[in-house]
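First comes one chain, alone, set out as structure tokens in the form predicted on its own.
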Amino acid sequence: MRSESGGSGEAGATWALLVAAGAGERLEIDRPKAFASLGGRPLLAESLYRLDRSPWVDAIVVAAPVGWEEPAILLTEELAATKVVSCVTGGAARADSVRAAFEDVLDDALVVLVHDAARPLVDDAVIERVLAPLAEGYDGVVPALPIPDTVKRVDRGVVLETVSREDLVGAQTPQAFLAPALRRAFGRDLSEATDCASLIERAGGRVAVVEGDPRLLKVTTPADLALVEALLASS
């Protein structure tokens, strides 16, 4: 399904593909994780609202839960967002939702933003320093944090080594690629992809790491949502 929004994307413009068809099974609640409360509104609330405000980015595509396709362009319209472009049904996997909401990407866009709504408190700073970055020749960039905890590998509940984290990150979104990169990857096989820099690694393409940010938590539990509630009420 594919419905129609108020945005009109510009060609060579910047798109976010903002994903928020995960169906949050950990969270237990009656609905899909993109519209659990965070501060009396739906969770995919405020990561669209700061990114149709961003002057970083020109046009938004919705990857929505099945079945919550009306609800999500209703709330584009509650929240006056008029960057969205459209809003599409988004797949079972991750990297499907993906694929279908940037088959609504402009053919000459030239940059793509990847974007879970489970990381709502996203902000201009850190799509700033994603985008950097692919002016200097990288097809894709991602915002990183050094893992703080000591990594065991384990195999059926005992540990085989523990694991230098001296080069080791946590990934986070949004992500930033070469639109024409990121078309490119999409037409290779799409399993075992863990995000899209994953896919865009796999095709050669270079990817940076930039800083991310400890903001930038991913909601999972009901414990993330209530952190993340609190972050967003202290700031």
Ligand code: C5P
Contents of the next structure:
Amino acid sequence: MRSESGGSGEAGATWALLVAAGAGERLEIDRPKAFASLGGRPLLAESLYRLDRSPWVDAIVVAAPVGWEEPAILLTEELAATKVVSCVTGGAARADSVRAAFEDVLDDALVVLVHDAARPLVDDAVIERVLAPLAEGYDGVVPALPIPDTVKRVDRGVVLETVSREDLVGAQTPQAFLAPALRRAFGRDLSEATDCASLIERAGGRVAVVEGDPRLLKVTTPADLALVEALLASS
Ligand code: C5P
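Please could you give me the other form, the form predicted together with cytidine-5'-monophosphate (C5P), since above is the form predicted on its own?
Full assembly next; the chain just shown is listed first.
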């Protein structure tokens, strides 16, 4: 299903794909994660509002959970999110949801940002950081943070080895891509793609890393939701 939003539908150079179609079972609520309550409104509202008001973003496509396309459109109307071009139905895996949203991106798009609705606190500073390397010959850019914990490879409850974390980082979103590079990457096998950057890497593209933001934590558990609420209240 594909639903036009009330947005202007005008295209631009930079598109944002906001993927919100995950079930979020670990939240243990009666609705998909994107519609969990965050400060009294759906989780999806926060990132949608922020992307819509960002001067770096020209157009937005939302990938909504199956059966939640209309509530997603109503939300864009409530937020007066006029950059939203459409709300599409997400797929079984995250990469399928990104692909479904990408189908609505016009051919003349230059840059595509892919963002998890589960990371509500996206801001212009990180968007600016991920866009910059695209002008320097990179196909994709990920924001990332060092991994604070000791990392171990395990097998059935037994530690096999301790992995050096010196050259390891945790990747976040928004991730930025040259639109043609992402288009080529989506022509390939999507299985095991936990993020879009990995598709570009597999296709031989160059992916840069920039500084992420601790506030971009991904909501997975009720405790994460409470933490994001507290961060919102203190900002
Ligand atoms: O499941 P997880 O929290 O890792 O998902 C990251 C983001 O990808 C979330 O915003 C979620 O809504 C989205 N997603 C999706 N379609 C899926 C699975 C996840 O849009 N099938």
